[in-house]
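In structure tokens, one chain follows: the form predicted on its own.
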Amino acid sequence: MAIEYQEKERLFTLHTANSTYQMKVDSYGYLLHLYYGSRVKGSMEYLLTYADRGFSGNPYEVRDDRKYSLDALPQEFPCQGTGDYRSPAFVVRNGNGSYSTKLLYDSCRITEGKYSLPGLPAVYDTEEGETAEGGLRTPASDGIQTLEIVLRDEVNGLKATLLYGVLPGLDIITRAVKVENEGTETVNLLKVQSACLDFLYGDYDLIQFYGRHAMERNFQRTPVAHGAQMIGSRRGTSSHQYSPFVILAEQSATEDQGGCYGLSFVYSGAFKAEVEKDQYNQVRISMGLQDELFDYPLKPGDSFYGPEVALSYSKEGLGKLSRNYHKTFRYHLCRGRYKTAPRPVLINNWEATYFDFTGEQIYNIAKQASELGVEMLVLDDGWFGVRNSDYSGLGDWFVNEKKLGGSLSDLTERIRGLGLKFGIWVEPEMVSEDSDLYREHPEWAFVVPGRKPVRGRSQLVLDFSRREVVDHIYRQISKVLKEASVEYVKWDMNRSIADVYCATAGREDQGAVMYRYILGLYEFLERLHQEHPDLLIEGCSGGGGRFDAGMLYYTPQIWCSDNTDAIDRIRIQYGTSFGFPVSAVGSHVSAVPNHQNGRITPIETRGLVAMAGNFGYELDLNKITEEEKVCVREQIREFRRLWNVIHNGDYYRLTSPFGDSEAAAWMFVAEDGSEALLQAVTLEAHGNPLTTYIRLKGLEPEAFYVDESTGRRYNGAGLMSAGVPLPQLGGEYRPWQLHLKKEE
């Protein structure tokens, strides 16, 4: 059993293949966290210690027992107002204005399968995947269970149901919370963290992934010291600046050994993650909704769901932790026709034309692309409304037939005549002030009354917390998709959210708008998913500004970054790989000098880096040389040939591009061990260069592997222990690949 409940001891134990999570209801009714780590047997309650600690308060019911204090005990769902002065997971303002909650144990329930969350994305079990989404049954699918623990506050009438989903074969435990108001007065939710982990001792590092537009998810590792460290987003999206995925790692943990804990927020809006080392050297880490601009009124009879956090523990280092998430998100979060199927190799016209194109130019790009083996043409920004720059047109989702020289259906038929699929770019959440929609409905945009709005990319944000706004935009875009038989959508979102104000919400509801906005976004995407089941949607927010697990539930791939430079992309894709699978990464070959940083790299290098994702091109293939066209044909053939090992294999980071290595290297190993693919790019070039050796990972030590290019034979243990020398490639930014087949 994945979940065990010992009623006499009121002890809950959650087991995965390699980890155990344990908690206990104590004699006073508080739910205490006992343990999370390597798989163990028996009760871990003996870890708890009690002492009279100065200035750590004692709950009234313990009477004169000064050794009992929630300020020092590890808890599952710590609340403000209990005498615990550490960062709480749950804060409410009661009807009388007080800030106090006391949630005590009420009941529990264990069920088969994985819980779901209404209106929110969540990891699912395979039965749902098989019946609704064409999921695959793997050994990791067996034994999935849900635990519900009900806590109640008898004074304010709040009921909190803690939800735990256990996926044993994937070493994943999910957490979410449902809050219900069974009282007689409205209470306001001010902070809801869906997951909280308390550690009684230990020296840890916080690993997080910071960045900016066009340079997302940079790796950063810092010691957890006394005090609180916080990362998060106030931007209305998960953001370019901080990823809603963090790792708490033992200070000795490496890629291949040591304990580490991952927390991934399955949500696409503003978030907060906190880690705090307290006065007793205990560490608390929590993750959930951003509490700034959050003030959610919960009326009597209403309920609220805190989005899911996916937890994982690995005692085998960061690499194993990453692979836990890769498999979970690929098989138990992504959905739809393209969940595990090869996706079309596409060409996007954006960097080839920007806004300046005609239908004939798009056709000519498609014609050359089809001759080289590309499988889909994606028409980017500028096909709709009066949209010849980024100053106008957003919100007017009708085809600009004058610009295209005819209907979109006419153009798509011509392109399909070349053997290509067809896709388009949309930005449904935005509106231009110079648009028919804004002139007709200015109140549909986020604007604070009496103030001029903050612009971003010269556009405003539509209020997706309002159903009529979502419905209007959905009708327009769905009509275009149907009439032109569109097979792919790139869903973009090109600014952060400010001026949060809903014109139809009362004063008391403004603090709920951003949460409801994300529900509106998800509702729109779910309708697309249900009504256009064969549609492939790629998420995007200026590239990687909304690269999160929540979006993967609706969009199985996300444009990794607006930065298409191969060398910068190595760093961006390295950071992304810690929490997300290769199948989630949109990655293209673009022109040189690169449009973002001016760097010149060989087309072979650009192709190699883009293959570590969903492969495509972002340039006009009519403008490259004949030699480069030969290379493009070969790249597409090579990607198709290697697709299985890249997308279905286990991913290993071999070097860090943020370290002092002169080469970046990564590899893929087929799940059945039959083949392995090593890819590397030189980052520096020096006179009289040293030889760089790369140690491989994930091979069978006793097996022998053959290089398909040279026929050279290698022993698996030798490749992992001593490594392989990187050839002298004669310059920086040079690619190298080693494709190995295991001897039978």
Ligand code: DGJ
Second form
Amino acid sequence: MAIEYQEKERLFTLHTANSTYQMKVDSYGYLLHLYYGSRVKGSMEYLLTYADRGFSGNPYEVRDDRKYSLDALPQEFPCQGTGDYRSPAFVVRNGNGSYSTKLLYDSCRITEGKYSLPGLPAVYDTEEGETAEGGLRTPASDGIQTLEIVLRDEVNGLKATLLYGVLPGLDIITRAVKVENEGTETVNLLKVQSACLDFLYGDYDLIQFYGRHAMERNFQRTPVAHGAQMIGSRRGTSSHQYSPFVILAEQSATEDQGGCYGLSFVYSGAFKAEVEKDQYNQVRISMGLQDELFDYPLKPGDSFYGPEVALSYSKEGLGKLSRNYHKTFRYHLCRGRYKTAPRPVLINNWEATYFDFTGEQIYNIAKQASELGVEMLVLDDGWFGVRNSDYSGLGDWFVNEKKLGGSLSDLTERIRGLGLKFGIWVEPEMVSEDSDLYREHPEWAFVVPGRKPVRGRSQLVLDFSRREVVDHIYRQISKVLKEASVEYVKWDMNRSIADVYCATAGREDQGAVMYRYILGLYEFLERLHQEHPDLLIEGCSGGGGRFDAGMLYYTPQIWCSDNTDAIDRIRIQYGTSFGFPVSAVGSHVSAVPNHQNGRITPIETRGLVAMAGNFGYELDLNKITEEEKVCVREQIREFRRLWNVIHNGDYYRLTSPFGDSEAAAWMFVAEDGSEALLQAVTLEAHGNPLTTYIRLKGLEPEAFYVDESTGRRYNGAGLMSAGVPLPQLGGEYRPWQLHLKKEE
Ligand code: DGJ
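Return the structure block for the form predicted together with this ligand; the form predicted on its own was the one displayed.
Every chain and every other molecule in the complex is listed next, the one we just looked at coming first.
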């Protein structure tokens, strides 16, 4: 069983294939965290020690036992006001203005399958419509269970249900929390961290992925020192600046060995992750909603859900940790027709034309693309309202027929006539001041009364916490999708949110608006998913500004970055790979010199890097040379041939582009082990160059593998211990690939 409850000791043990998570209700009713790490048996309660520690207070009910202090004990859901002075997971403001909560154990329930969260994304056991025998159900779907632990505060009437989902085959444990007000007064929720882990001792590093627009998810590893380190977003999106995925790693942990813990927030709005080393050298890490600008009034009878955090532990280093997340998100978070199916190779017109196009030009781009084997045309920004620049038009989701030279259906019919599917760009959450929508409904945008709003890309944010706003935009966009039988949508979001104020909410509700905005976003996306079940939606927020597990529930792929330069992309895709599968990454070949950084790379390199994602093109293929066209045709054939091993295979990082390696290298191994693909790009070039050797991973040591292009035969153990020499490729930014088939 994944979940065991020993009633006498009030001990909860959650087992996955390779990890154990344990907690216990103590004699005073507090829920203490005992252990999370490699799989163990029996009670770990013996790890707790008690001492009389100065300035660490004692709850009243322990009477004269000065050795009992919540300031030193590891807890599962630490609250403000219990004498624990570390950063709490849960803070409220009671009806009388006080900030205390004391949540004590009430009851528990274990059920088969995985809980879901109303209105919020969450990892699932089986997707709706999937059957136990269905093709998409993996062996890892077996034995999934849910544990609910109910805690109550008898003074303010709050009931907190801690939700745990255990996915044993994937080494994933999810956490979320439901808070209900069973009291008589409104209680304001001020901080809700959905997951909190207390470690009794240990030297850890925090690994996190910081960045900026067009340079997202850089790898940073720093020791956890005394004090607190916080990363998060106040931007209303998960953000380019910090990823809502972090790792706490033993300082000795590497790619292939050592203990490490992942925390991935299944939420797309503002978040907070904190790690703190306390006075007793204990470490607390927590993740949840950003508490700044959060002040949620929970009225008597109301309930609130703190979004899910997906936890994973690997004792086999960071590589295994990543693969746990890859598989979980691929099979148990992404949904819909395209969750594991091949996605169309697309051509997007953004970098080819920006706003300056006609229907005829789009058709010509599609025509050339179709001749080279591309499968879908995506019409990016500029097809609607009056939108010839980014100063106007957002909110007016009707087709600009003058610009297209006819209706959208006329254009899509012609494009379909070329054998291509058709996709379209939208940015539903935004409004331009120069738009009919804004002229009619200025109060639908976030603006603080009496103040001028902060503009971002010259646009304002629509208040998606309001049902009528979501409904209006949904109706407009859904109509376009239906009329033109659109098969793909790129959902963009091009600014950080500011001026959060809902014109129809009272003073007391303003602190709930950011959270309700995200619920509105999810509701819109869910409606799209339900009413257009075959639609492929690609998430985007100026590239990777909302690249998070929450979005993956609705959009199985996300445009990884507005930076399309192959070399920068290697770094961005490397950082992304720690928490997210390759199947989630949107990646395109664009023109050179690159529009973001001016770098020139060979088309072969751009192709190889883009193939480690959802492959596509973002340039006018009419403008490339005949030789490049031959190359494009071959790339598409190649991608189709390699798609399965790339998208459904196990991913291994072989070198770090942030380190001092002269080449970036990564590889994929098919789930059934039958083939492997190594991809590499040289990052540096030197006179009289040394040979770079690349050690492979994930192969069967006993097996032999054949490189079909040369007929050369390699032993798996040999490839993993001695590696292969990277050929002298004659310069920087050159690609190399080794595709191996396992001998029967
Ligand atoms: C930002 C996106 O990331 C780009 O790919 C493009 O769609 C533009 N927005 C369009 O405005």
